[in-house]
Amino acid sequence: MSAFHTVSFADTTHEESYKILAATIHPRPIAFVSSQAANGHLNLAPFSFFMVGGSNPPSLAYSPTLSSRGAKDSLQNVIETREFVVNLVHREIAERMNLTSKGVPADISEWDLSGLTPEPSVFVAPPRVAESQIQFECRLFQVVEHGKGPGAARYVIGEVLAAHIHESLWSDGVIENQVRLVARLGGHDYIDTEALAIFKMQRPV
């Protein structure tokens, strides 16, 4: 007999398959994704599903997935303006970055929601989060949709411009010390992958 209990995801709801994928495939590091509308609002919002893509050119991937109005701004932002900033996200800034993901309407700004600093960038137009220790300047290659309705993947390709390393972490034109992020696990839980401990933090309602 099977030791395996297997579900078909033709038979699961959305949510039944975010819950299976979230709780199996981690730790997963936060894109925390600055980006600015064509009207120049500013929006700031973290995900989880985000992957480097290659180095030649150098590229990266997150998913902001469709929620059950749309698009969420940060996609429409990054839609209309073709840029956007990747921040990585330490325990020190990661209560901050929770409050981000807090539904707001669009004229509400997450950076005075979270307290965090807007730093200029120096080849996009969105602001980096000064507080975080790496941050990527993106310009958009692609968005690859898969899927429609409430969970449906957005794939943000975006090609990468510039870096932004924390002093730091950075010797004699190397990374010296190690980076240690903040990553996300299933449910309500993150890691710190310094302290190498598991801690809760709940979505904002």
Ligand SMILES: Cc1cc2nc3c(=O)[nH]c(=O)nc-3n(C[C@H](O)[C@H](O)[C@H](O)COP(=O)(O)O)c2cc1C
Contents of the next structure:
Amino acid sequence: MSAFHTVSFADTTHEESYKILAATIHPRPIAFVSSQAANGHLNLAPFSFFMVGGSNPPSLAYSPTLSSRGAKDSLQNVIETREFVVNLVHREIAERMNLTSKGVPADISEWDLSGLTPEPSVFVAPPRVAESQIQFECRLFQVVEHGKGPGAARYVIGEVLAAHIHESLWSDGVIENQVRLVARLGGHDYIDTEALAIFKMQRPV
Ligand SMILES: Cc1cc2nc3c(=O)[nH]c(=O)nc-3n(C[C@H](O)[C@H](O)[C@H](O)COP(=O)(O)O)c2cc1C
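Switching forms now, from the form predicted alone to the form predicted in complex with the named molecule, please provide the structure.
All chains and molecules follow, beginning with the one already shown.
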């Protein structure tokens, strides 16, 4: 008898596959992405399928997966305008970040829903989240499509043009070792790496 239960993903629905992947591959930091449509509408949404890719040039990737209606607004926006800002999330803004994950029509701004403050960016049009301690201005390098239909990955790869680091974390040209973000765990759990505490947030309906 094997000590392992083997799941062949050829036999699972995408919802079942999501549950296994999201419950196991963590803690995941959160890319809180600010983007802008060609018509000017602003969007703000969190994505924990997120990683740094390299440093020469600096790059990162996140994946807004397809929904039952196709591309999420933030994916559509970066395809249209090729710019976005990744804001990092610490405990103080976790609830407001969570509010922006609500599925709302493209013409409703998650900035208004959350009460977060848009701060003009330097190199790109989408604003930064003023309350976030670290913000990365990015230009779209490529969207890599993997799969079709709900749950399919769309890897948005961005070249990082600039990092904005709060002065409380910056000393004499180096980043102090005090960046303490929140990260996504399985289910409704998150970890606050400052307090080393696990807390829960339900997705807004
Ligand atoms: C903490 C957190 C992490 C999330 N991570 C992802 C993710 O990696 N990929 C994804 O497609 N949706 C993710 N979501 C859901 C999206 O934020 C949600 O679908 C949002 O409505 C997308 O916004 P948009 O349609 O305005 O682009 C996450 C939600 C939360 C609260």
